[in-house]
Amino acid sequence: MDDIPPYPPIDPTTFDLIVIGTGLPESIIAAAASTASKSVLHLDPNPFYGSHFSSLPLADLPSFLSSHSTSPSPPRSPSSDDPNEFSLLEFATRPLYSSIDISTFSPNLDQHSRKFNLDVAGPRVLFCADKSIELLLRTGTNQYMEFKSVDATFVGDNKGNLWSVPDSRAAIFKDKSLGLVEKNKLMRFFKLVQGHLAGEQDVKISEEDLQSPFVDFLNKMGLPPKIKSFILYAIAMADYDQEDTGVCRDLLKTKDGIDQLALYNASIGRFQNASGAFLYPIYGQGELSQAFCRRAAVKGCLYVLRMPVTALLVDKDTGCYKGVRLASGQDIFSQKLILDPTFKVTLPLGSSPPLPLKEKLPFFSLKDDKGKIARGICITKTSLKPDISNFLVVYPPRSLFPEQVTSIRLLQIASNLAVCLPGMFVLYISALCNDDDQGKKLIHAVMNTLLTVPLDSESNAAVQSETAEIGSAVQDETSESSSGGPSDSGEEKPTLLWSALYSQELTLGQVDFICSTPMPDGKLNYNDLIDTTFKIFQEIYPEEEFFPETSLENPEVDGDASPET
């Protein structure tokens, strides 16, 4: 038994809710339940917060992805003192990542792994006026975080050009790539949308148009292809080619497109220190999960990391859920259970569950969403735009190659957001795909367009030479500029120092015999995930309000509060 870690006993042993996994949906539910005066035990087998929504050091990311690319056997726990009281259903983990490809062209980076905070589920931003910001403000969770503005949005093409998105009246006037006729049409369109949203009867968009495809409405408005592309994919954030109904899995209606434009417009200028429509958290997106865990801890939630859960306890007579068995052998009981999406319930070979449970088990399996999402993380020493550090780039469908049927999004983040070494930049790339091969083709198309990718030992040596001063940069972080000026070597394209490419399964949240939360989706923001999280909370606690306003009358502001006990 020497190989069993000395897991600490948990006291008490009965809770209203057990939550397994500290991903963002689980952390929000734990905070909401704690706010509703429920006793909550929040467990995670990992030694860190965030799970698949975390931000990890450079050296930890590959091992995390690899550990979730196979289905390891769960830790074995000692047998129950009363084996006749419960049926034990073992937990197994489902592989969620595949086609993992890690490339290192500068070994010096590994020496400073802890200087990196790399998002597992990038690219992600928060619209200044979206549901995630409203939730942070409503719950007071914003006390635990800091943000910086994502300064600009661009649309890219297959020649490496990055075109500014004219997303406001001032931006339209300044845009030199648009002709006078194009500017006038775009101004008239924005004026129509603003009038409709303001309820002006003389400019109201008809119900027939609102229910029609957004791309048809844009055609009806006489907008040229370039402007249509900007609106559809860089402002309304459509995922699929809206003009090809044969491949479009999510045809955007005009009403939804207008709502997206309204969100984008409301986000610009909402905060005085944010010039663009987006915010990004200092230290990475993993801070969101940690912030909600802190909020839950303040409200009494008990946290235990490094605690694997091995089995589900169900009543032998009724088949009803009773609790979980920990790797320590301890049984913990609760009325409700929330699971990280990696978990699935399995039966021992040759065993048969009780009849009530047998009828429920087929419903408990992770539900696939539409295909996969390909993700890429790249580290460079120069910015894609010499004068801008933090910005978003959107590649509309067909903009890189004819078979590209989905949008590809790229987010560049600089060291001023504490995600990388001083003077360096992290690029997050993502695209929806049907399979791993298609996903890699999409990510590689962006990398080959924007970056110089070393291919041999000679170019590898050049990269190592370029990063020879990393150590001195770390010693003087405050003096190093992160403004993203042109490369000293005069290269037209930044040179790739490190990259991670992988595909992620898309899974939906589930409310049935047991509740399972969703994986990170393919969206740029968290609105859909927050909607799903809210529905799960409503299902398990229909009588409780989701973060009532009264919860902020006397908010606990303890800057030193730690969510882990």
Second form
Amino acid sequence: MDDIPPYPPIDPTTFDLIVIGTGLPESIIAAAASTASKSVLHLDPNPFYGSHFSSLPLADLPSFLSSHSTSPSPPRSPSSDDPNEFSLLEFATRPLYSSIDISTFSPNLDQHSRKFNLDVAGPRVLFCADKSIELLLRTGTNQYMEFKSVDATFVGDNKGNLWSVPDSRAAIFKDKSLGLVEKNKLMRFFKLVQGHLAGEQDVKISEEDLQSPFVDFLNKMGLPPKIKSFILYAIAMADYDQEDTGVCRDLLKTKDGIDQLALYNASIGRFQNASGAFLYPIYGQGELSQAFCRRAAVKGCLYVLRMPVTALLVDKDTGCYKGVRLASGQDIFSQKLILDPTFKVTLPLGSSPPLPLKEKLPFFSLKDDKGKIARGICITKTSLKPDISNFLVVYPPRSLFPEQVTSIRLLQIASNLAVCLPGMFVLYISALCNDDDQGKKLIHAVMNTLLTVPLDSESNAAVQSETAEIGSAVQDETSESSSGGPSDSGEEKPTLLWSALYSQELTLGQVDFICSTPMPDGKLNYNDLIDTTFKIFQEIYPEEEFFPETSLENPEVDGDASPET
Amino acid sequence: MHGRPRKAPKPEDEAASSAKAQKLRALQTQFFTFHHNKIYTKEAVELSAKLLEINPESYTAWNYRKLAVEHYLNLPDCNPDSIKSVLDDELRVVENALRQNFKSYGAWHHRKWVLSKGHSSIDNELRLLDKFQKADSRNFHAWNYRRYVAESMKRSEQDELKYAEDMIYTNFSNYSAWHNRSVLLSALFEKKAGGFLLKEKVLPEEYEFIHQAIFTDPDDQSGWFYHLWLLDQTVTTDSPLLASSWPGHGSDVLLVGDRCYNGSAFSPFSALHSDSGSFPIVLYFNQPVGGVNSSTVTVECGFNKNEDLFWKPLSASNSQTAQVWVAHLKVPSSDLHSTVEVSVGHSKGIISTRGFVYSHPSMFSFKVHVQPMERDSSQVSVAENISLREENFKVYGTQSEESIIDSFDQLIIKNGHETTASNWRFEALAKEIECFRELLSLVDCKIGKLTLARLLKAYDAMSYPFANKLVHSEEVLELYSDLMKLDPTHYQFYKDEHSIVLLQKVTSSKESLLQHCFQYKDSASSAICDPICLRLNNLSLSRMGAFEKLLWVQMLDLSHNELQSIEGLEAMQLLSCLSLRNNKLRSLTTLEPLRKLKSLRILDISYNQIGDQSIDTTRYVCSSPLSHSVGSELNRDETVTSDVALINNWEAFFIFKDFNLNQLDIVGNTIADEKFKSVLVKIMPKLKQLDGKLLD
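Now the other one: the form predicted in complex with its partner chain, given that the block above is the form predicted alone.
Everything in the complex follows now, all chains and molecules, and the chain you saw is the first one.
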């Protein structure tokens, strides 16, 4: 990143808004501001779009992760005494990824590095009826993208079984694992929720119930544990163990649980050729950021990639933001600035900031979310489940080992979505965790349950030793299949070809006179990120509408949004 | 396609449709000119295509195209290529028309017609069907056509079954798909195809399958329909069986010229008064059959030749199939003691309406004792006046009980043929009963209750020959009572079912039947003996049933019920005295079953609702519109056309002209004014007493 090609100077030098980083929130804001006729300069130090939301070639992913894993270098010589009227505040990068662990078991994958589009922030999908789809349709951004359906959701157990989630009437009917009484109870629960949402008088859920924990409500409805687990973790996508208030940081209320169910329900069958509730973009999630950048560019946003920024220009007297200094040495001015969460402003050593700035400084550092998120990317040559290639698997809390307090989600995406070499599969795994060790344990638990990890690699030793810590059931399973014996299902587990494991910091968006966008969160879709993005936009442009309705360019959006089959 | 709200047309839509109509009218005028002049030029044919694309319902245009195709195919220079292109054109026109309206009968029919000319391929047709069935998975036109294509192109039932199953898995709320499944399975059962040889193997799996749908969504009715079909497959034995007969096996029939003989040695179920010199033999099958005649049923007796016997079907329809068949055996007027042997089905020929052969030959025999007339009948008959009033009945005496107990078992025929083979039927029903009890414990569901009632009833019916009682009848009655309250829209249906179950319960045991048997004893009567009257009054019956156990009844009191119909009563051939007083009969045509009762002498239809409604709706709810015979023979009757009063009361004429009544009570009906009564007297010259008044 240090080799900056010579750039012609940017003209003009003053903009309404400068956006640094092309992650999804930044790209949406750039598009929204451009649509609101603001002049926008969109910069990214990387040579690709998407920042922490990008999809990268196989070889580029490790380097991207490690470039964001080191602590910031100490600022260079104090430069606050610029001859002109500005103070210079240097940018530093924040370490966002840690415990990066790349294992290669198939040496020739690197040769085809560019055939891979690996999501940095996986697993992630779009619900067919969620806010991201609405935003894509409303802004016409869908015309730059194509989607395919994620065909099913399964719930996994520690034996390696994948149980399909009866998430619709047809699925309940077809399900082989539920008993007749369970089917009836589940369908009646769905009908109750549907009736409640439709505002039918006789099936209204009481306000008291709506405010109570969702898990209590499910108990009240007499749903058996298996169904409860399906609803809580595979449909409502709860992150934490809802039945253990000691560890649950995010206890789902009935009201919110029902909203999640409504979203899921509205997603199924929304598009005729999408069988499941979710969509995944062809070429990976990075396409989303890129599509919004294109959308912004159409509205006049200026794009400069491979352009690091070095410092913030602050008014010497007022401490107010004025502009940024680019790596090319050019100073660009704007009224507003949006920063990628990578960056933070460091103060020159030994100097005290200008008085007005002092008050604002505490806000400069991003608010850290509690905990981290562990992510894993695995590449295999066979599908985890025969006859189906794109699907989601949820491991509810305690399903793999007793100390598992968060649900682990896994998304398998096949080469028909142009994310890997033909015939291969990419598995994205993630789980919320308190620290790196806990995170690793969670990801390894899933890998050991589902995959055969070859023994001939040195990094494999790490995986194997981790296994020892995990519940004995998992250990047995692994040793059995690695010794060549048939697994429970009678089918060979897919062999791991390549994996990348890492922990990512969770940071929330920050709204101040300099705004920072959030890092990818631990959710499965973009709903919360889009909410935050909308808030940031409102904060910087309170008088502007966020993509006004008139910006609709393609009247037949619905048809365009439907995924390919 | 379903459940979409209808929008009110906007003004611009109306304008568009009137413009369309204008265009259509012009096209149509032009088209008719071509059609009438038999012009089949390219332009003319294309015009019809244009017309059909706008309006696929124009069947004249479809017929014109058929003529045009015939015309082209008969041209001298016709070759395979030109045939192909003509037929391809037709297929294309049909497809375009279907795109306009995929529920067009004319278009689908035309496609069948084109296919019958031997063109197109199964792949082609299945592709087209897939498209239409995806657009609307329940479209029964497409499903019908699919069956036609599959059959004519020899696609295997197994493949089609798989297709229907996939459709069901996509959305199980699909009447057409379930129906298709039942059709395909029936075909496979019939063919005895591999894996479908044994119903007992296939049906439990089907039950398991349909449970998934019913439990998932008990409110969806499509699954229930399939369940009903399965239940029918489980309960109904393929080949028809003889359920009961009169006279019963091993019984003694005493025939007296004038009235019944008061001998305790003879059962009341088999003593008979006969003034016509003959008595009926009634065969009651468990399902409608055809082909009953003197070669399939042989009657061996010393006094009648088998060949002379004429077997008549007893049914409301004019068809030659019926559940009940009757033949009249002539008896000599001298003293006689003879044994009669009846064998049914020893030579093949009795076939059920569903096409199954009567394959369990059975035989029954009885003794006939004839006592010649002792007195002049006319003298007694005039004085006779039977009045079914309470004080005239007394509980059937214990002294006679012995004979009833002996003969009760003769009322029905026990068929041992199927018992060993039908264990799986019991098991299937028992499992279903358990399953639906569980469902009802989860949800309160009307159709679940109805199904449970049906299952219990079927189970009882199946186990009756062994258990000799109906174990679940109380529960079934309760379920139907419940349903009447829960679902008032179908009150009458539940009421009818309730009535039938109640009647089955009453006739299920000697004890319960005895409670309804009374001795008629009119103090004023000069009768020597006291006839037995079956009193089923005050039971709030809306329908009659259990006929197979009531073939012996000669005197029946159905007064103070809620009968709207007496369908099936024609089976009770011995009936001579019937009270339908205080019921809800609404028209004379409801009395039609009585026309077949040749022994009926005394009828009480007073205090009903005959004539309340000026339009006789029962005429339109008969079992089959084609079967209805009222009026069909009327025009041939010259006596009617000459009499104005009779023409105005042609229904009365039609019903009563065949009656042989001595005594009729009709008071308390709107229709029964003095004028009408005078018409009745005219129709029935033999009538001796009307509304209690002796006639001259």
